[in-house]
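Just one chain follows, in the form predicted on its own, and it is written as C-alpha coordinates.
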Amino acid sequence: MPAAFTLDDLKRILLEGAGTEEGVDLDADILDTPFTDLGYESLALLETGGRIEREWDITLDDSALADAATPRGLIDAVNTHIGTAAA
(Lines of atoms letter the chains of each structure in order from A and count residues from 1; the text may use other names and numbers.)
(Lines give C-alpha, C1' and ligand atoms only; values in the text may rest on other atoms or scores of the structure.)
Protein backbone atom coordinates (compact mmCIF):
# COMPACT_ATOMS: atom_id res chain seq x y z
CA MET A 1 0.00 0.00 0.00
CA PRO A 2 1.39 3.46 -0.87
CA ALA A 3 2.27 5.79 1.98
CA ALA A 4 -0.27 8.49 1.08
CA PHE A 5 -3.86 8.68 -0.10
CA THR A 6 -4.02 10.77 -3.27
CA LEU A 7 -6.58 12.51 -5.44
CA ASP A 8 -6.23 9.65 -7.94
CA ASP A 9 -7.12 7.17 -5.19
CA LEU A 10 -10.16 9.22 -4.25
CA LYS A 11 -11.35 9.58 -7.85
CA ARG A 12 -11.03 5.82 -8.42
CA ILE A 13 -12.99 5.03 -5.26
CA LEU A 14 -15.69 7.60 -6.08
CA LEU A 15 -16.09 6.15 -9.57
CA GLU A 16 -16.21 2.56 -8.32
CA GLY A 17 -18.71 3.31 -5.55
CA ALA A 18 -20.97 6.00 -6.89
CA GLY A 19 -20.01 6.77 -10.47
CA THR A 20 -20.32 10.35 -11.67
CA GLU A 21 -23.15 12.60 -12.66
CA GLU A 22 -23.43 13.60 -16.28
CA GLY A 23 -21.41 16.75 -16.89
CA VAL A 24 -19.03 16.22 -13.95
CA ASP A 25 -15.38 15.88 -14.95
CA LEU A 26 -13.35 14.34 -12.15
CA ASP A 27 -10.20 15.00 -14.18
CA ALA A 28 -10.76 18.76 -13.86
CA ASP A 29 -9.35 20.78 -10.95
CA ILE A 30 -11.71 19.45 -8.27
CA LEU A 31 -9.58 19.57 -5.11
CA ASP A 32 -11.50 22.49 -3.63
CA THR A 33 -14.88 21.83 -5.26
CA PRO A 34 -17.58 20.90 -2.74
CA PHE A 35 -18.69 17.28 -3.01
CA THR A 36 -22.27 18.48 -3.44
CA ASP A 37 -21.22 20.43 -6.56
CA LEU A 38 -19.64 17.22 -7.86
CA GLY A 39 -22.91 15.37 -7.35
CA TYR A 40 -21.90 13.39 -4.26
CA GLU A 41 -24.37 13.50 -1.38
CA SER A 42 -24.05 11.98 2.08
CA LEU A 43 -24.87 8.39 1.05
CA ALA A 44 -22.24 8.41 -1.68
CA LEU A 45 -19.70 9.79 0.77
CA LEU A 46 -20.57 7.13 3.35
CA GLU A 47 -19.98 4.47 0.71
CA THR A 48 -16.73 6.18 -0.24
CA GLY A 49 -15.64 6.28 3.40
CA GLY A 50 -16.38 2.59 3.83
CA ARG A 51 -14.37 1.71 0.74
CA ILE A 52 -11.46 3.85 1.94
CA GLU A 53 -11.53 2.19 5.37
CA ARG A 54 -11.49 -1.31 3.89
CA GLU A 55 -8.84 -0.61 1.28
CA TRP A 56 -6.51 1.41 3.51
CA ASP A 57 -7.19 -0.55 6.71
CA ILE A 58 -8.05 2.55 8.75
CA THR A 59 -11.05 3.71 10.73
CA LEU A 60 -12.34 7.18 9.95
CA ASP A 61 -14.14 8.87 12.81
CA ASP A 62 -17.65 10.14 12.14
CA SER A 63 -16.52 13.73 11.77
CA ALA A 64 -13.92 12.93 9.08
CA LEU A 65 -16.57 12.51 6.39
CA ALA A 66 -18.94 15.11 7.78
CA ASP A 67 -16.25 17.79 8.02
CA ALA A 68 -14.64 17.01 4.65
CA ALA A 69 -16.67 19.15 2.29
CA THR A 70 -14.16 18.91 -0.57
CA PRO A 71 -11.83 16.29 -2.01
CA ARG A 72 -8.86 18.14 -0.45
CA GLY A 73 -10.49 17.94 2.97
CA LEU A 74 -11.18 14.21 2.67
CA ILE A 75 -7.70 13.45 1.35
CA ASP A 76 -6.17 15.37 4.27
CA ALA A 77 -8.39 13.51 6.77
CA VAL A 78 -7.50 10.12 5.30
CA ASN A 79 -3.78 10.92 5.28
CA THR A 80 -3.99 12.04 8.91
CA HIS A 81 -5.56 8.68 9.81
CA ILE A 82 -2.97 6.78 7.76
CA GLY A 83 -0.18 8.63 9.58
CA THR A 84 -1.77 7.90 12.96
CA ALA A 85 -2.25 4.21 12.13
CA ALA A 86 1.37 3.87 10.99
CA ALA A 87 2.75 5.47 14.15
Second form
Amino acid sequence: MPAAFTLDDLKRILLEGAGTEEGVDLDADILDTPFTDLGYESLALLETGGRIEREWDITLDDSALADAATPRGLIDAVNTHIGTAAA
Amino acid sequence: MSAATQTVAVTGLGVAAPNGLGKDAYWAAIRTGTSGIGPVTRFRAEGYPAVLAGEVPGFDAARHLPSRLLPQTDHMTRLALAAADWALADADVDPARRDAFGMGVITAASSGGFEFGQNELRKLWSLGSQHVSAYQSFAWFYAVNSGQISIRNGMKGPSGVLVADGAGGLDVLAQARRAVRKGTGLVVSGAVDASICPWGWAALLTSGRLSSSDRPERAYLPFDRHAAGHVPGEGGAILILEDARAAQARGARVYGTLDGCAATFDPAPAPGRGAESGLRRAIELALDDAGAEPAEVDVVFADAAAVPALDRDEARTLRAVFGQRGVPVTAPKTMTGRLYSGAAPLDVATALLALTEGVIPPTVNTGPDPAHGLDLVTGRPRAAELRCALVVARGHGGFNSAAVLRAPR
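Switching forms now, from the form predicted on its own to the form predicted in complex with the partner chain, please provide the structure.
What follows is the entire complex, opening with the chain shown before.
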Protein backbone atom coordinates (compact mmCIF):
# COMPACT_ATOMS: atom_id res chain seq x y z
CA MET A 1 0.00 0.00 0.00
CA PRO A 2 1.40 3.47 -0.91
CA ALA A 3 2.46 5.83 1.85
CA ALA A 4 -0.42 7.61 3.52
CA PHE A 5 -1.18 11.19 2.59
CA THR A 6 -0.29 13.39 5.57
CA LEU A 7 -0.87 16.95 6.73
CA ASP A 8 2.75 17.73 5.85
CA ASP A 9 2.11 16.55 2.28
CA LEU A 10 -0.96 18.73 2.07
CA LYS A 11 0.82 21.78 3.44
CA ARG A 12 3.68 21.37 0.97
CA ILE A 13 1.28 21.03 -1.96
CA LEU A 14 -0.83 23.99 -0.84
CA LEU A 15 2.31 26.12 -0.61
CA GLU A 16 3.58 25.05 -4.02
CA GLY A 17 0.28 25.34 -5.81
CA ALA A 18 -1.45 28.22 -4.11
CA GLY A 19 0.90 29.93 -1.64
CA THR A 20 -0.30 31.25 1.70
CA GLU A 21 -2.55 34.13 2.55
CA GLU A 22 -1.13 37.04 4.53
CA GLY A 23 -1.67 36.41 8.23
CA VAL A 24 -2.23 32.66 7.86
CA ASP A 25 0.20 30.24 9.52
CA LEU A 26 -0.05 26.78 7.98
CA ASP A 27 2.14 25.45 10.80
CA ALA A 28 -0.55 26.28 13.36
CA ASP A 29 -3.17 23.65 14.24
CA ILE A 30 -5.13 23.83 10.98
CA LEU A 31 -6.54 20.30 10.64
CA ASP A 32 -10.08 21.43 11.34
CA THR A 33 -9.85 24.99 10.08
CA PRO A 34 -12.08 25.53 7.04
CA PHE A 35 -10.13 26.10 3.82
CA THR A 36 -12.00 29.35 3.31
CA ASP A 37 -10.62 30.63 6.63
CA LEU A 38 -7.14 29.67 5.44
CA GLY A 39 -7.65 31.82 2.34
CA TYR A 40 -8.17 29.01 -0.19
CA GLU A 41 -11.18 29.26 -2.51
CA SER A 42 -12.47 26.60 -4.87
CA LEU A 43 -9.87 27.26 -7.57
CA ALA A 44 -7.01 26.86 -5.08
CA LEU A 45 -8.52 23.54 -4.05
CA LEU A 46 -8.90 22.50 -7.68
CA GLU A 47 -5.20 23.23 -8.22
CA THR A 48 -4.34 21.38 -4.99
CA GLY A 49 -6.45 18.39 -6.01
CA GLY A 50 -4.77 18.26 -9.41
CA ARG A 51 -1.33 18.24 -7.81
CA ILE A 52 -2.33 15.48 -5.38
CA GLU A 53 -3.72 13.40 -8.25
CA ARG A 54 -0.48 13.77 -10.23
CA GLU A 55 1.80 12.99 -7.33
CA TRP A 56 -0.17 10.04 -5.92
CA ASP A 57 -1.38 8.86 -9.32
CA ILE A 58 -5.02 8.75 -8.28
CA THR A 59 -8.22 10.28 -9.57
CA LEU A 60 -10.33 12.11 -7.03
CA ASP A 61 -14.08 12.46 -7.49
CA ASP A 62 -15.14 16.04 -8.04
CA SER A 63 -17.33 15.66 -4.98
CA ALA A 64 -14.40 14.53 -2.82
CA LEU A 65 -12.77 17.92 -3.38
CA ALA A 66 -15.97 19.88 -3.12
CA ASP A 67 -17.06 18.13 0.08
CA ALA A 68 -13.73 18.45 1.85
CA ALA A 69 -14.17 21.66 3.78
CA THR A 70 -11.09 21.26 5.97
CA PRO A 71 -7.58 19.79 5.72
CA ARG A 72 -8.73 16.78 7.78
CA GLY A 73 -11.59 16.14 5.36
CA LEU A 74 -9.34 16.32 2.31
CA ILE A 75 -6.63 14.14 3.87
CA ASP A 76 -9.24 11.49 4.76
CA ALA A 77 -10.69 11.59 1.24
CA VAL A 78 -7.26 11.18 -0.35
CA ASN A 79 -6.32 8.32 1.97
CA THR A 80 -9.59 6.58 1.19
CA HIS A 81 -8.65 6.72 -2.51
CA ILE A 82 -5.11 5.53 -1.88
CA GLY A 83 -6.53 2.60 0.10
CA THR A 84 -9.07 1.84 -2.62
CA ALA A 85 -6.47 2.05 -5.34
CA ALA A 86 -4.16 -0.29 -3.45
CA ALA A 87 -6.89 -2.78 -2.58
CA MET B 1 -22.25 71.53 -12.00
CA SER B 2 -24.02 68.74 -13.83
CA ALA B 3 -22.84 65.16 -13.60
CA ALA B 4 -21.88 65.19 -17.27
CA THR B 5 -19.29 67.92 -16.70
CA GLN B 6 -18.27 67.11 -13.15
CA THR B 7 -14.52 67.55 -12.81
CA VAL B 8 -12.49 64.38 -12.27
CA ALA B 9 -9.10 64.56 -10.60
CA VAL B 10 -6.09 62.28 -10.56
CA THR B 11 -4.94 61.89 -6.96
CA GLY B 12 -2.54 58.94 -7.06
CA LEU B 13 0.14 57.58 -9.38
CA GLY B 14 1.77 54.15 -9.37
CA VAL B 15 4.50 53.58 -11.93
CA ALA B 16 6.38 50.52 -13.14
CA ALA B 17 8.58 51.56 -16.05
CA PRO B 18 11.71 50.28 -17.77
CA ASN B 19 13.69 53.28 -16.57
CA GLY B 20 12.30 53.40 -13.04
CA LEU B 21 10.34 51.25 -10.63
CA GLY B 22 8.08 53.56 -8.66
CA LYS B 23 7.01 57.12 -9.43
CA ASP B 24 10.03 58.85 -7.92
CA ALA B 25 12.66 56.64 -9.57
CA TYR B 26 10.81 56.97 -12.89
CA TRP B 27 10.54 60.74 -12.74
CA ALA B 28 14.19 61.08 -11.75
CA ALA B 29 15.14 59.03 -14.81
CA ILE B 30 12.70 60.69 -17.20
CA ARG B 31 13.68 64.26 -16.38
CA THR B 32 17.35 63.49 -16.90
CA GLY B 33 16.77 61.64 -20.15
CA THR B 34 17.81 58.24 -18.78
CA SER B 35 16.73 55.34 -20.98
CA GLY B 36 15.72 51.87 -19.85
CA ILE B 37 16.13 50.24 -23.28
CA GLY B 38 18.68 47.45 -23.60
CA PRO B 39 19.16 43.88 -24.77
CA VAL B 40 16.34 41.48 -23.87
CA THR B 41 17.22 39.57 -20.69
CA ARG B 42 13.91 37.93 -19.83
CA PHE B 43 14.53 35.23 -22.45
CA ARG B 44 17.22 34.40 -24.99
CA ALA B 45 16.33 36.71 -27.88
CA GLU B 46 19.44 36.06 -29.96
CA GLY B 47 18.36 35.01 -33.42
CA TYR B 48 15.00 36.81 -33.27
CA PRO B 49 14.45 39.73 -35.65
CA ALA B 50 14.23 42.09 -32.64
CA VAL B 51 16.64 41.89 -29.70
CA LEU B 52 16.05 45.05 -27.65
CA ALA B 53 13.40 45.80 -25.04
CA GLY B 54 12.53 48.10 -22.20
CA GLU B 55 12.41 45.79 -19.18
CA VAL B 56 11.32 46.93 -15.71
CA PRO B 57 14.39 46.70 -13.48
CA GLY B 58 14.63 45.29 -9.99
CA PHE B 59 11.09 44.00 -9.49
CA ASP B 60 11.02 41.19 -6.92
CA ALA B 61 7.38 40.11 -6.85
CA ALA B 62 7.77 38.18 -3.60
CA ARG B 63 8.74 41.40 -1.84
CA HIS B 64 5.60 43.19 -2.95
CA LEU B 65 2.92 40.49 -2.96
CA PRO B 66 1.75 37.69 -0.65
CA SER B 67 2.78 34.20 -1.70
CA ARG B 68 -0.91 33.41 -2.23
CA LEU B 69 -0.86 35.59 -5.34
CA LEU B 70 2.36 34.34 -6.89
CA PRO B 71 1.23 30.96 -8.31
CA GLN B 72 -1.79 32.60 -9.93
CA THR B 73 -0.30 35.71 -11.54
CA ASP B 74 1.59 36.60 -14.69
CA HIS B 75 4.47 39.08 -14.49
CA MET B 76 2.23 41.87 -15.85
CA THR B 77 -0.36 41.29 -13.12
CA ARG B 78 2.29 41.36 -10.41
CA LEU B 79 3.54 44.69 -11.73
CA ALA B 80 -0.04 45.98 -11.93
CA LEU B 81 -0.87 44.89 -8.37
CA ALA B 82 2.26 46.58 -7.02
CA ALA B 83 1.57 49.73 -9.05
CA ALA B 84 -2.02 49.80 -7.76
CA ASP B 85 -0.77 49.52 -4.18
CA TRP B 86 1.61 52.42 -4.77
CA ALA B 87 -1.07 54.52 -6.46
CA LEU B 88 -3.49 54.01 -3.56
CA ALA B 89 -0.77 54.84 -1.03
CA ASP B 90 0.20 57.88 -3.10
CA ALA B 91 -3.44 59.02 -3.02
CA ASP B 92 -3.54 58.39 0.73
CA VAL B 93 -6.49 56.04 0.25
CA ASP B 94 -7.13 53.03 2.48
CA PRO B 95 -9.63 50.90 0.53
CA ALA B 96 -10.61 48.99 3.68
CA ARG B 97 -12.10 52.20 5.08
CA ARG B 98 -14.29 52.88 2.04
CA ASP B 99 -17.54 51.48 0.69
CA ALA B 100 -16.64 48.50 -1.51
CA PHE B 101 -19.29 49.46 -4.06
CA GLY B 102 -17.97 53.01 -4.28
CA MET B 103 -14.66 51.87 -5.77
CA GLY B 104 -14.18 50.51 -9.31
CA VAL B 105 -11.28 49.12 -11.32
CA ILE B 106 -11.06 49.81 -15.07
CA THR B 107 -7.80 48.86 -16.76
CA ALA B 108 -6.64 48.34 -20.32
CA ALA B 109 -4.73 45.39 -21.71
CA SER B 110 -3.30 44.48 -25.07
CA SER B 111 -1.96 40.99 -24.64
CA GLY B 112 -2.95 39.45 -21.32
CA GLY B 113 -0.62 37.21 -19.35
CA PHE B 114 1.44 35.75 -22.18
CA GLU B 115 4.33 34.38 -20.14
CA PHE B 116 1.99 32.53 -17.77
CA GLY B 117 0.03 31.18 -20.71
CA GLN B 118 3.18 30.10 -22.52
CA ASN B 119 4.34 28.09 -19.50
CA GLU B 120 0.99 26.35 -19.15
CA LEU B 121 0.80 25.57 -22.88
CA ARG B 122 4.27 24.09 -22.64
CA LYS B 123 3.08 21.86 -19.79
CA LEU B 124 -0.03 20.91 -21.76
CA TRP B 125 1.95 19.69 -24.78
CA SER B 126 4.94 18.22 -22.97
CA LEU B 127 3.39 16.75 -19.81
CA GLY B 128 -0.33 16.55 -20.41
CA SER B 129 -3.50 18.37 -19.41
CA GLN B 130 -3.27 17.23 -15.78
CA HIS B 131 -0.22 19.47 -15.41
CA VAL B 132 -1.89 22.70 -16.50
CA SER B 133 -2.45 25.11 -13.61
CA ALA B 134 -6.05 25.71 -12.57
CA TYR B 135 -5.09 29.40 -12.60
CA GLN B 136 -4.60 29.31 -16.36
CA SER B 137 -8.39 29.76 -16.37
CA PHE B 138 -7.88 33.47 -15.70
CA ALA B 139 -4.18 34.32 -15.33
CA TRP B 140 -3.67 34.82 -19.08
CA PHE B 141 -6.88 36.83 -19.56
CA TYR B 142 -7.12 40.49 -20.62
CA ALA B 143 -9.35 41.34 -17.65
CA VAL B 144 -7.10 39.73 -15.07
CA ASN B 145 -5.39 42.90 -13.86
CA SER B 146 -8.75 44.56 -13.16
CA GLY B 147 -9.96 41.41 -11.41
CA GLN B 148 -6.91 40.93 -9.23
CA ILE B 149 -6.73 44.61 -8.25
CA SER B 150 -10.41 44.56 -7.35
CA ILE B 151 -10.07 41.39 -5.25
CA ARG B 152 -6.91 42.51 -3.46
CA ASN B 153 -8.42 45.85 -2.52
CA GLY B 154 -12.03 44.85 -1.98
CA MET B 155 -13.40 46.99 -4.79
CA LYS B 156 -16.85 46.00 -6.04
CA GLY B 157 -17.96 49.06 -8.02
CA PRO B 158 -18.12 49.39 -11.82
CA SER B 159 -15.14 47.52 -13.26
CA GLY B 160 -13.94 46.19 -16.57
CA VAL B 161 -11.23 46.03 -19.17
CA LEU B 162 -10.76 47.72 -22.54
CA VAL B 163 -8.63 46.27 -25.32
CA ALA B 164 -7.61 48.73 -28.05
CA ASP B 165 -3.81 48.40 -28.22
CA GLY B 166 -2.16 51.68 -27.22
CA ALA B 167 -5.34 53.74 -27.50
CA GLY B 168 -7.00 51.57 -24.85
CA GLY B 169 -4.70 53.16 -22.28
CA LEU B 170 -6.55 56.46 -22.71
CA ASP B 171 -9.96 54.92 -23.33
CA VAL B 172 -9.93 53.39 -19.85
CA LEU B 173 -9.32 56.78 -18.28
CA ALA B 174 -12.31 58.11 -20.22
CA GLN B 175 -14.36 55.16 -18.98
CA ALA B 176 -13.13 55.71 -15.41
CA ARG B 177 -14.18 59.35 -15.68
CA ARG B 178 -17.64 58.24 -16.80
CA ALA B 179 -17.88 55.95 -13.79
CA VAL B 180 -16.88 58.74 -11.41
CA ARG B 181 -19.42 61.08 -13.01
CA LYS B 182 -22.09 58.42 -12.54
CA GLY B 183 -21.37 58.35 -8.84
CA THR B 184 -18.51 55.94 -8.17
CA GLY B 185 -16.33 57.84 -5.74
CA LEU B 186 -13.01 56.36 -6.74
CA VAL B 187 -11.78 54.40 -9.75
CA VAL B 188 -8.43 52.65 -10.11
CA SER B 189 -7.47 52.90 -13.77
CA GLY B 190 -4.57 52.81 -16.21
CA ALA B 191 -2.74 49.77 -17.53
CA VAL B 192 0.30 47.60 -17.21
CA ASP B 193 1.33 45.36 -20.11
CA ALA B 194 4.26 42.97 -20.23
CA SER B 195 4.78 40.17 -22.70
CA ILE B 196 8.54 39.91 -23.13
CA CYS B 197 8.68 36.14 -23.53
CA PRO B 198 9.09 33.97 -26.64
CA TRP B 199 5.36 33.65 -27.27
CA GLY B 200 4.71 37.34 -26.63
CA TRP B 201 7.66 38.26 -28.82
CA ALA B 202 6.36 36.13 -31.68
CA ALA B 203 3.02 37.92 -31.41
CA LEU B 204 4.61 41.37 -31.27
CA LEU B 205 6.76 40.62 -34.31
CA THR B 206 3.67 40.04 -36.45
CA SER B 207 2.95 43.79 -36.38
CA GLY B 208 5.97 44.36 -38.62
CA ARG B 209 6.66 47.47 -36.54
CA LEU B 210 9.50 46.28 -34.30
CA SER B 211 12.94 47.77 -34.76
CA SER B 212 15.57 45.28 -35.86
CA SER B 213 18.39 47.41 -34.48
CA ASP B 214 20.67 46.07 -31.78
CA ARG B 215 21.83 49.56 -30.75
CA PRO B 216 19.64 50.94 -27.94
CA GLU B 217 20.38 54.56 -28.85
CA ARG B 218 19.45 54.04 -32.52
CA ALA B 219 16.53 51.61 -32.28
CA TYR B 220 13.49 53.80 -31.59
CA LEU B 221 13.63 57.14 -33.39
CA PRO B 222 10.15 58.65 -33.85
CA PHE B 223 9.97 61.69 -36.14
CA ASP B 224 13.54 60.99 -37.27
CA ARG B 225 14.45 60.35 -40.92
CA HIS B 226 15.83 57.03 -39.72
CA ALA B 227 12.62 55.98 -37.98
CA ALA B 228 12.28 52.23 -38.54
CA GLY B 229 9.94 50.82 -35.95
CA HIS B 230 9.90 50.72 -32.19
CA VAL B 231 11.35 48.85 -29.25
CA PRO B 232 8.77 46.96 -27.15
CA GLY B 233 8.70 47.66 -23.45
CA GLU B 234 6.89 46.41 -20.38
CA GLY B 235 5.18 48.27 -17.57
CA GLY B 236 2.81 51.19 -17.39
CA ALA B 237 1.00 53.20 -14.75
CA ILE B 238 -1.98 52.85 -12.46
CA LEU B 239 -3.87 56.04 -11.61
CA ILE B 240 -6.44 56.92 -8.96
CA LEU B 241 -9.36 58.99 -10.28
CA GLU B 242 -11.84 60.74 -8.00
CA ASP B 243 -14.50 63.39 -8.10
CA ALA B 244 -12.46 66.60 -7.80
CA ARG B 245 -14.64 68.13 -5.11
CA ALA B 246 -14.57 64.97 -3.02
CA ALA B 247 -10.81 64.84 -3.40
CA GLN B 248 -10.56 68.44 -2.30
CA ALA B 249 -12.91 67.80 0.62
CA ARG B 250 -10.74 65.00 1.95
CA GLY B 251 -7.62 67.12 1.56
CA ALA B 252 -6.11 64.95 -1.18
CA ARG B 253 -3.27 66.16 -3.32
CA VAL B 254 -4.53 66.66 -6.87
CA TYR B 255 -1.98 66.13 -9.65
CA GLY B 256 -4.36 67.46 -12.24
CA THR B 257 -7.78 67.03 -13.78
CA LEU B 258 -8.84 64.87 -16.71
CA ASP B 259 -10.81 67.50 -18.61
CA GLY B 260 -11.03 66.14 -22.15
CA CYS B 261 -11.33 62.67 -23.63
CA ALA B 262 -12.15 61.42 -27.09
CA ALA B 263 -11.68 58.37 -29.26
CA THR B 264 -12.09 57.89 -33.01
CA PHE B 265 -11.49 55.18 -35.54
CA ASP B 266 -9.70 55.58 -38.86
CA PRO B 267 -11.93 55.42 -41.93
CA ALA B 268 -11.59 52.27 -44.00
CA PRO B 269 -9.22 52.75 -46.93
CA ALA B 270 -11.15 53.44 -50.13
CA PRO B 271 -10.17 54.49 -53.63
CA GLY B 272 -10.12 58.23 -54.13
CA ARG B 273 -10.30 59.02 -50.42
CA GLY B 274 -7.57 61.12 -48.83
CA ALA B 275 -5.10 59.51 -46.48
CA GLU B 276 -6.18 61.53 -43.42
CA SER B 277 -6.60 59.38 -40.32
CA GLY B 278 -9.10 59.90 -37.52
CA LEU B 279 -6.43 61.36 -35.25
CA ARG B 280 -7.22 65.02 -35.89
CA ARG B 281 -10.85 64.48 -35.01
CA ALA B 282 -9.87 62.69 -31.79
CA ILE B 283 -7.69 65.63 -30.74
CA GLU B 284 -10.29 68.22 -31.68
CA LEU B 285 -13.04 66.33 -29.87
CA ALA B 286 -10.89 66.01 -26.74
CA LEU B 287 -10.08 69.73 -26.81
CA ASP B 288 -13.75 70.52 -27.31
CA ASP B 289 -14.67 68.21 -24.42
CA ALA B 290 -12.21 70.12 -22.23
CA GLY B 291 -13.46 73.51 -23.45
CA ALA B 292 -9.90 74.25 -24.55
CA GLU B 293 -8.64 76.14 -27.59
CA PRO B 294 -5.51 74.67 -29.17
CA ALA B 295 -3.58 77.72 -27.96
CA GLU B 296 -4.25 76.71 -24.35
CA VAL B 297 -2.23 73.49 -24.74
CA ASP B 298 1.30 73.90 -23.37
CA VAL B 299 2.72 70.50 -24.32
CA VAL B 300 1.79 67.44 -26.38
CA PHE B 301 2.83 63.91 -25.47
CA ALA B 302 2.92 62.26 -28.88
CA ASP B 303 2.07 58.70 -29.79
CA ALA B 304 5.40 58.61 -31.67
CA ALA B 305 5.02 55.37 -33.60
CA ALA B 306 8.41 55.63 -35.35
CA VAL B 307 6.75 54.16 -38.42
CA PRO B 308 7.38 56.77 -41.16
CA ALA B 309 3.81 56.92 -42.49
CA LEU B 310 2.37 57.13 -38.97
CA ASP B 311 4.90 59.76 -37.90
CA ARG B 312 3.98 61.82 -40.96
CA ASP B 313 0.29 61.49 -40.16
CA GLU B 314 0.76 62.46 -36.53
CA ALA B 315 3.02 65.40 -37.41
CA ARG B 316 0.61 66.60 -40.11
CA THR B 317 -2.24 66.37 -37.61
CA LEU B 318 -0.37 68.32 -34.93
CA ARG B 319 0.54 71.01 -37.49
CA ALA B 320 -3.07 71.21 -38.62
CA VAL B 321 -4.36 71.67 -35.06
CA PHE B 322 -1.56 73.76 -33.51
CA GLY B 323 0.28 75.26 -36.49
CA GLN B 324 3.83 74.79 -37.70
CA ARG B 325 6.01 74.26 -34.60
CA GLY B 326 3.02 75.62 -32.73
CA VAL B 327 3.38 73.67 -29.49
CA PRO B 328 6.17 71.78 -27.71
CA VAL B 329 5.91 68.07 -28.46
CA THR B 330 7.67 65.27 -26.64
CA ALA B 331 7.88 61.47 -26.56
CA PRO B 332 9.45 60.31 -23.29
CA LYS B 333 8.52 56.79 -24.39
CA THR B 334 11.79 56.91 -26.37
CA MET B 335 13.29 56.09 -22.93
CA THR B 336 11.00 53.12 -22.18
CA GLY B 337 10.05 51.62 -25.51
CA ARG B 338 6.39 51.31 -26.41
CA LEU B 339 4.40 49.78 -23.57
CA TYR B 340 1.25 49.09 -25.62
CA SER B 341 -1.77 49.70 -23.35
CA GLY B 342 0.61 50.76 -20.54
CA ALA B 343 2.08 53.58 -22.62
CA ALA B 344 -0.72 56.14 -22.47
CA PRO B 345 -1.38 55.87 -18.71
CA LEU B 346 2.37 56.30 -18.21
CA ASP B 347 2.32 59.32 -20.53
CA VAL B 348 -0.59 60.75 -18.52
CA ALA B 349 1.36 60.20 -15.28
CA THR B 350 4.39 61.83 -16.89
CA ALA B 351 2.29 64.75 -18.12
CA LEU B 352 0.84 65.28 -14.63
CA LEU B 353 4.33 65.22 -13.09
CA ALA B 354 5.47 67.62 -15.80
CA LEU B 355 2.59 70.01 -14.95
CA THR B 356 3.56 69.77 -11.28
CA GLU B 357 7.28 70.28 -11.81
CA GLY B 358 7.15 72.78 -14.68
CA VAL B 359 9.45 70.80 -16.91
CA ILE B 360 8.94 68.97 -20.22
CA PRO B 361 10.86 65.68 -20.26
CA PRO B 362 12.80 65.14 -23.46
CA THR B 363 12.55 62.85 -26.45
CA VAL B 364 15.89 61.03 -26.50
CA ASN B 365 18.02 59.82 -29.42
CA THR B 366 15.75 61.27 -32.11
CA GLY B 367 17.04 63.93 -34.47
CA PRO B 368 13.75 65.33 -35.71
CA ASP B 369 13.17 65.52 -39.43
CA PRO B 370 12.52 69.27 -40.07
CA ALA B 371 9.93 68.30 -42.66
CA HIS B 372 7.60 67.28 -39.82
CA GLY B 373 7.42 70.89 -38.62
CA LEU B 374 7.33 69.90 -34.96
CA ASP B 375 8.85 71.70 -32.00
CA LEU B 376 10.11 68.41 -30.59
CA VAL B 377 11.75 68.69 -27.17
CA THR B 378 14.96 66.72 -27.66
CA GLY B 379 18.14 66.07 -25.76
CA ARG B 380 17.42 67.72 -22.45
CA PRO B 381 14.33 68.66 -20.45
CA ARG B 382 12.81 72.07 -21.13
CA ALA B 383 11.62 74.26 -18.26
CA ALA B 384 8.20 75.75 -18.98
CA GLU B 385 5.15 77.04 -17.18
CA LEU B 386 2.69 74.23 -17.85
CA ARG B 387 -1.06 74.39 -17.24
CA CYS B 388 -2.48 72.11 -19.89
CA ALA B 389 -1.22 68.94 -21.59
CA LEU B 390 -2.51 66.83 -24.46
CA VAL B 391 -1.75 63.10 -24.56
CA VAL B 392 -2.16 61.21 -27.83
CA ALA B 393 -2.36 57.42 -28.11
CA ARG B 394 -2.98 55.24 -31.12
CA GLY B 395 -3.66 51.56 -31.56
CA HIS B 396 -2.85 49.13 -34.32
CA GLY B 397 -5.82 48.80 -36.63
CA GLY B 398 -7.06 52.38 -36.58
CA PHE B 399 -7.65 53.40 -32.97
CA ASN B 400 -7.04 57.07 -32.08
CA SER B 401 -7.49 58.52 -28.61
CA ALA B 402 -6.65 61.83 -27.00
CA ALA B 403 -6.83 63.24 -23.48
CA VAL B 404 -6.54 66.78 -22.15
CA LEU B 405 -5.16 67.32 -18.65
CA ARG B 406 -5.03 70.53 -16.66
CA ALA B 407 -3.03 71.46 -13.61
CA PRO B 408 -5.15 71.85 -10.47
CA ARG B 409 -6.85 75.21 -10.24
